[in-house]
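Let's start with one chain on its own, the form predicted alone, as structure tokens.
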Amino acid sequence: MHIIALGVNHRSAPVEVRECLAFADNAVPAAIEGLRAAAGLHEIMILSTCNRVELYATCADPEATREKLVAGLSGFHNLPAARFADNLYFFRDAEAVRHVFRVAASLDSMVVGEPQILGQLKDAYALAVEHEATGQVLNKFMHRAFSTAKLVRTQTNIAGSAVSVSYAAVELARKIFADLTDKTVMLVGAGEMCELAARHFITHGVRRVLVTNRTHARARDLAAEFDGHAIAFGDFHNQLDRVDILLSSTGSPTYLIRPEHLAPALKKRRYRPIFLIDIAVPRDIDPAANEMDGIFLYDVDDLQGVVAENIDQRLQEAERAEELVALEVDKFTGWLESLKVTPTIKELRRLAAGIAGAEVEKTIAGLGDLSPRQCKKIEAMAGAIVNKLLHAPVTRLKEEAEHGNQVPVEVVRQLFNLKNSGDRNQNPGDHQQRETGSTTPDA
């Protein structure tokens, strides 16, 4: 029994391939029972988001269900597979089991560090579930991804840090004010980075936003989003002594805030601080604002520059996660491994009690008139004496398993001449009821 993981990616292909293999959340269940069935496998899941299609699987023989997975994407989505063949990555055991775990770590995200992929491969173990699509392994391989993801956002820093323009503004501002639960916010502009910003800054406990532009419906609109107020744009210079952070982000050809405007703000503000955040090129903020006391001016390139030291700060939590991931990997291919040693355990088991429960029959038959409970006595001493004579070689065979070692499995199955052995290759999962388990484990 092999794992693989088939799929693109934002850097194997562009978006134009990837949007063509992509999976709406309502084809996803159609696609799992149309792509198990093509490439008779137990056990499959799909990871379909905006950079990432990916199949996980079980399967017996990686390089044939590779193939037919390849020609059941390409009946899915009615597309030739000389489209995309060429964009494909394909991993089996270790190699795959590494890579989910880096993509459930955000180890492999456009953007390293972020939490959304997290939250997608969970959304889609669950659908698979749900359609009873996994088993044994990929229900332990899931679980295992999670709980590797927790352990590296819980012993490194790697989502500690901002890494967009936009939440650079908000990391920065929690340093000037240490509390942001009573601060106003005020937006110049009304486009998407000062509607991204707003949003972080919302979540981090804002609960105050003026917003203004040149266009007031516009402004009344995105106001109304944040539950907050439109100021008339001809009118926002005298609000600016309300404001305790402002962002603006306008195509005005020269500055719209000056330091006139700004010194009577502070003067009814009795000089309490204000933080000024300029995304706009050109700039809407004089430069010479960050000269008065009490005014606390970036500008785009400053921001961008703590955005590229903190994703320099993340390359190094990396490679602490890479460490982390890596034990991980050698944890779970080891539990892998000792699954081939399954069926001679069970083969073994079924011999021994096959053999005690003989043994007790002729013993009950020659003891003459036993009651019941004396019976039970004789059958229940019989097993302990198989359970704790197989006790310790089942234990070293599972540990050696663990260790990639079979020849004690060999040896065990010759020495106690186990001829029965159809079962060897079979999916470990066929042998025993599904664990769906939870589809959000505390990972």
Second form
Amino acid sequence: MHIIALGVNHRSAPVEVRECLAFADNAVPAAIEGLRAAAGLHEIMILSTCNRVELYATCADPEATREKLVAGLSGFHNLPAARFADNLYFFRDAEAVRHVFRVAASLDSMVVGEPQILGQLKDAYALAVEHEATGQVLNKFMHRAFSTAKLVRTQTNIAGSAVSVSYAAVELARKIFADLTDKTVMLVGAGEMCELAARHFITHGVRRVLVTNRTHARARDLAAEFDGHAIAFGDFHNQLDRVDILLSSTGSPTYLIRPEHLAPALKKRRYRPIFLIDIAVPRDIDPAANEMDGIFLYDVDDLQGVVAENIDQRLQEAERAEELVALEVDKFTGWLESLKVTPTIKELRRLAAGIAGAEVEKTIAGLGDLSPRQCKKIEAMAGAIVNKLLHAPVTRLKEEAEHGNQVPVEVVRQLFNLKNSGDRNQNPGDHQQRETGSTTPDA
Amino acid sequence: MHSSYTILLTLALLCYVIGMAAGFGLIWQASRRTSRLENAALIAGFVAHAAAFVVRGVQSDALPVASLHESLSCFALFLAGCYLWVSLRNRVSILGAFINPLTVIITLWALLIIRPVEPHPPVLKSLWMPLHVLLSFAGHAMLAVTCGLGIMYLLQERLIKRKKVKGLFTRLPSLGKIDQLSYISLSIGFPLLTLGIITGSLWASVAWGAYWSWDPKETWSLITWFLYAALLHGRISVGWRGRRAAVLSIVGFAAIMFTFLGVNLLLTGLHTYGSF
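Form predicted alone already given; the form predicted together with the partner chain follows:
So here's everything in the complex, that chain up top.
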């Protein structure tokens, strides 16, 4: 039994290829059915986001399954395989496990540490479960992927700080003000980054937005968008005392806001601090303002410096995360390996139980008149001998298998003449589902 | 009897030291476990210290604030209590890093000059005396918290202005929050300080026959009071806050410490403790 992962992501494939391969949510059930039938698979799931399209499956023959899945993809999307074959990556076994754990932990994301991917993976898994396309292995695989992601998030600071300029501005504001909900944001000039930052501020509770622009109509439009007020450009200096957070991005060649504008505003607002964010180049706000008590000024370079440091920090944290992932991959592949011995252990137990049962029957028949209680005793004894005798070898087999050592399994099969190996390694998903109930007690 | 007091006080010191170390840990790295350890250590220290205070009180059959040793110990007890109150209510355990060192130093000092119970001089036996002492120490301790918050404010403000917004920056509370807490602790500490001075003067009239005799300690406590009065006035009527308020709260507490200890060590007057 093998786990495989096959797909494209933002690094391996340009958007033209990704968009052709992507599955709409409502197309996934049909795709699961189609691919499962085409490749003769028991377990399969599809993860389709704007940055990646991936298939995870369990199979007996990875290479053959790969070809069938590629053909299936090509058929489903009506796209010649040659169009995307070079962009595809394909992982099997431990590599596949590592890949999926890294995806779940957001180590493979475009912006490392952004948490959306975990939710998308959970949705994809839920869809597969809903369509009964998962079995014991994929179930356990996904749950381990989720717990690994959680482990990475809690044990490292990978999603700790803002990695966009507009979000960094919000984080700073939250360290200057105790509470953003009663604060007023003013936009001076219009720019994409300003708008984005304003939106971030609104989602973090800011309710009052003032907008000013040399073109008043533009200010009115933008104000309407934020449910705020437009202010005449000539008048905005007089309104500075109302402003807690000011975002500036005009095309002005000289400083628009200077300390002499801020000093009276500060006094009027009883020295409550003002956070100035200057996104314009050339700058709109005199840098000397930052020296004033109660004024905090960040220009675009400052914010980008913050973001760069945060990204650096994320990458450092990502290194620690990789170590955590590696440990989890080892644990999970150990479990996968241990699956391989389960059929052997089953057969061994069946053999021993059969012999014990036959001998008990013979003995009881030979002894003649026995009370039911005495019969029970003899049966219990035989059972106990079997269990105690098998306990050590079974434990050993499992341990060795978890470390990837299959030699003892072969030895045991030869020694006990176990032949019933027809379906061994064929479809352990099936196997396991039938067996789980009886294998747990001796674990 | 004497040894059970020493043991309790030593135990309190030990807990304070652990709490202080945990507080420093929080400066270095945020951790819920460290912050819980800090709180637990401070609570344990406070309880042991309070028990010691009671034992000493029973032994001397009076409020144990007669000698320098007893005064220091009482002040440290209030410091721990005020810190705990502010920190637990507002979940700002990192504040401990700025206040607990003082608690540790004062408790250690008290332990180093520990002396057996002595009969109180008659001048200290008055109803006003315990009121004066308790109110003053409660006020001083609360204003020590204001001072700790002031230091924290200046640190965070500097980090933001210098654009060093990682590490410690993320672990300190927002400037707005620090300033709020600073205002609250000032509004509690200042009335206590005022009441402490008034009850002291009433006591003086009973003990020495005059409300105010301009001995150095009285003069200095008046100077301190004016500093804090100015700060509170500035905050309420002009809207002073932020850096200016933080600096003043630090200066004010320096004046308190000088009034409390410096005057006794450097100048002479009526207020000298029994041990000097």
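Here the rigid core means the biggest group of C-alpha atoms that line up within 1.5 Å when the two forms are laid on top of each other. Numbering follows the first chain given and starts at 1. Small disclaimer: the values here were computed from a predicted structure and weren't measured.
A.B. asks: Using a rigid core alignment, state whether the CA of residue 383 is displaced by 2 Å or more between these two forms.
C.D. replies: After core superposition, the displacement of the residue 383 C-alpha between these two forms reaches the 2 Å mark, so yes.
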